[in-house]
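Next up: a single chain in structure tokens, the form predicted on its own.
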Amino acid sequence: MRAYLLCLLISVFPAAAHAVIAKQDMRPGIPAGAEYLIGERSKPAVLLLHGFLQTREFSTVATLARGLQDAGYTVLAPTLSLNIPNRERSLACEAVHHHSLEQDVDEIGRWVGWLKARGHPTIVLVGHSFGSMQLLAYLSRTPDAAVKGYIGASLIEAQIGMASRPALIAQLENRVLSKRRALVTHALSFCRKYTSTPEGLLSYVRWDEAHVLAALKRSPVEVKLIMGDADDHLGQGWLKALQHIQAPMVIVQGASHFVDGQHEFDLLEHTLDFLEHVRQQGPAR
């Protein structure tokens, strides 16, 4: 299996030949891109997301959307835009971010209808890191009956280093009702200073380990999580609360929150063997 899985890891140029860009407006002057790499019809489609600040291209992401395809998947690989008109580059915790998770939500859900519009009836979700959170946002709310699965790899929620999380959400709720409009300053994530509208902050602070914990036991379709036991961008305790609510879930052995080097193969295969299950139960919900 190992041998195989190499295979295709390796045979990037024939899939390559079978690829495009594909584009859209996700808002009046906020074009996006995302890459169609062009599978077998009569298996799911796959919807790819990278994760906090990322793009397609970032390695975790492209690396696996290779190997699916090589494996007869289609994939759409999108770069969220996050409010900035074709964006192509990974953004800076520096920058000033003037996106919010309801953006990046829609933007979700208008990928899923373009993958749908295009023929594919069986869509299957998968991201990475921060990108496996903002896709169970999207599966809280209403997703398109295409959708028939999820795979969330290196699941994380919305971190925001030592500060108290009720006192931030009252502090930005009240910057939000009485319109206060100035920038805030404040961790999320990767970033020590994340530079956000309140609006924007808000939106993605609001999704704790609670929050994200809920999500996954409502989620209206199948779900499966592969988390690596040496991620240590986890929060304390991360790992044994998803088991006690009994998220089925693969544990890999020594792989990072990046799931590389030698790890990429049992993404891979926990990915394939989710994709071949999915396959088998058909289209219909």
Contents of the next structure:
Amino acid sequence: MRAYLLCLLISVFPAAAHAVIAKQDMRPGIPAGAEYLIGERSKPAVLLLHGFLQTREFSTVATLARGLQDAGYTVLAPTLSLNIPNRERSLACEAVHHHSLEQDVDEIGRWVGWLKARGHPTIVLVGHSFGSMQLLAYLSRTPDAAVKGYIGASLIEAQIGMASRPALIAQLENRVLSKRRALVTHALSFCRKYTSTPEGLLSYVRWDEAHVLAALKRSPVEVKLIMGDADDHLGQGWLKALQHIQAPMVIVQGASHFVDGQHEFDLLEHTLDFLEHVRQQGPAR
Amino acid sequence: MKWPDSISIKHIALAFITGLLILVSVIGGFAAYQTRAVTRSLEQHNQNAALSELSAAVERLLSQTEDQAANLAQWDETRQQLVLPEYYTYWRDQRVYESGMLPPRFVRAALYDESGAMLAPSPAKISLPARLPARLPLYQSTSWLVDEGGHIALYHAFPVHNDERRQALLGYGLIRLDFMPALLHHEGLQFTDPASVHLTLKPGEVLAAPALLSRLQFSARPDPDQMRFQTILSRTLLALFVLLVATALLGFVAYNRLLVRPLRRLSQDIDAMQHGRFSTHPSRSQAMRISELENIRRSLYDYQLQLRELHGSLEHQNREFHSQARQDALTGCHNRRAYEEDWEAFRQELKTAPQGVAFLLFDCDRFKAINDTYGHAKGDRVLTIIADALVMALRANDRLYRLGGDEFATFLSRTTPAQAKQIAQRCQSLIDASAFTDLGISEPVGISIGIAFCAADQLEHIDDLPKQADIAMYTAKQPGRNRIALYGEDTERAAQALVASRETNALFQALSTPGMVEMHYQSIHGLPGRQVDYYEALARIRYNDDLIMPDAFLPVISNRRLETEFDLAVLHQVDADLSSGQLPTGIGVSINLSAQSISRPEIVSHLLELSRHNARHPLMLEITETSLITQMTEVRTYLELLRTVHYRIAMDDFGTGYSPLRYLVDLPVDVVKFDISLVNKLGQDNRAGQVVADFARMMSDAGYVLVAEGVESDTVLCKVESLGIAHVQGYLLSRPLPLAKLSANPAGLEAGASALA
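Starting from the form predicted on its own, produce the coordinates for the form predicted in complex with its partner chain.
Once more the chain from above appears, this time first in line as the rest of the complex follows.
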């Protein structure tokens, strides 16, 4: 793995003085970047992941990153490549989605390793929305030991609209098995026409509510969910389901899916509480 | 070039209108020229605007293409295709358009790998190069144009890097535009005619984008506002011109009706008036529409009426004047002017209508004596009666002319000598029957008539008739005649008449030529010594070496009333003779003057001047007693004046006149010259001789100095001496001698005596 430290942006703000854009090739010809906000070494490093097709510049994520850095935490906010070299913008629903959840998880793993390589023994994964699900997918595999905690803000499953998920999965699996590489278009998350390779779409479609709840239950690290009770992106009963499995969860009253406005502070506060809790748990295993 | 003396007002109007139309045409032409210039300027402006617009459009298109290329180069999905080209065709045919990166029309895109090879072949209907041209500088964006089967394609190639820092080249992108549709479709060209935009490239030619504009052919779109402006302006100019032409025509018609025609009418009227033609045309009374012209017309009309009245009056007066000018005021018959006019007209008439013509000349016998005796008033009445009688005696169509004084004339047409004589006799009969006694004239008044006749075949002698009648008149007045004489028949002495005519000419020539009057001096002798006391100056006329005697020219003087002129000539000559010194000093000179001359101021003035000779030659004035002195008071005054300068006054021819005693009483007479007829009585031993002798003695006793003239015999001379008459004159003693001979023989007595002997 090659890592690049391409440039340092020095600004008048002290925090910005510790901001670095980190890049590394996720796959051949597919470099990806992440913003590395350097905090106190004594505090856990945070890997902050954006939502569906977004970038680290998404406001909820960017605001939270600045807040965490201000609180002295090192934050690494990557932008998933989605198989696009140096992707820097959110990807359109209709674009050729030539990526899969496995590749996303792989990139998360690479960034965890990048952090670890930078001497951060304690890493807390913080995700927003679909990113929370992708981080949960990473945790469901073989996470790095440095990962000590997980915060899922506005955690959501891979929604596919009104279609039958089993049928879709079966159709996609059929395509994959038959090696039919033609792009498929289907609703995914907030995209009504998500154009993707069959295997890529299939990788996401598998993560339904049950899959997510199971992953939560099997999380190897301490989990905390921060949800908004005004999140209209969530499916009916999702919060109850989360409560049903007794996942540690904070519901911010009045917060939407993007936990924006005044609820940004709630998000930051609850995140800092969890980070402080992790920090107090001690250094890495 | 010569300008006409005057120009018609119509021509002025035509010239004005023509000039106006020319001016309007010039202005219109200038406006059209200016419009054309403005139009060209606008066209040039449009052309420039079109060029600017097209340049901007091209720049926008190129810039837009560059922007699209830049967007494509920076687009994540572009980079994804260069890395993972599995779904490149989807991206190329659908995704780039659905994403809005490229417009769906006229534009196609393709991606090439780092070696310039196309990622995937393009569809058959889309012409895209399989490889990028090797010569292009592909490290940066490059545009070029080529002609592909009549369609101009704009290509824009651009590199695609893996990040914004362009550190790693992923491949290339190529955008192809259908240049013309892309240029013209999206651009709302306002100034450029889209159909005219054209780019011609040679086969295989590659045109770099920067050189595009210089190769682009186009034309400006006609500016609708400009076209509208031109149309409006052209219509306006045309309408203005038509309006002006119509106005000019109407103005000319109105001008013609309101000014030209009335002025022409007035001019014609004035011309007619100038030539004395007074039109009564009804249009004359028609009112004119122009008030000033109407005033002129009215004034002219009134003036014409007044002029017509004046003209009528003048014509009447002219007729009156003409009649009066041809009429003798005294007698009412025609005057000399009428005679001359009628005679000339008659002569002309004779040329076409030959006929026998008689010319009758009437002259009152002894009218001068009557006039002098009874006064002019009665003389005038005599003439009037004579004229009335003659008119009555003449034929109805014959005209009587008073030629002057007591001389009348008429000419008788279509007559014979006998008829003329008959008419003349009738004239005499009527005059003889006239009652002159009613005027207090007791003596008979008659007329002498001279007749000249010209036969129809001798009309070439018609001009001689007046002269012949005059000769006949002379004949008729001869004593013993019956007072009617026909020329040729009764004028035995025609030769004499011719002589008389010569003498008349001599007289008139003498009056106008100094020196022709020659004075002969006859001595007057004192008695009883018979010494020469003084000379009587007697006038002769020297004419062509002949000497014309007084009895030849005195009648002419009397008839022509030339007494004063002749006396002046005599005085001039006497003055010259006295001044010559040829007369012996102390010898006086007696000068004959007519009674009429004594009352003329110029005669008196000359006598006063002549009185300077009195010292050497005592001067005496002899007044003929036979002449009637009508202005006795004036004559007396002048004679007394002359006596103061030592003139002596003599009464000549005493005993033959009308009022001898009165003259002696009223006039300051010093000398009385007995007429020869009285002197001859002295030679007779009878009662008449005794009366004369007694009368002479009585006159001597009264203090008058007596002169007996015409003494031609010794008997008479002795008688004269016996009567105590102081002076004697006559051929017995001397004949009149010219001055030259008188100088040689001052006494003249011997000559006269010898002659008498």
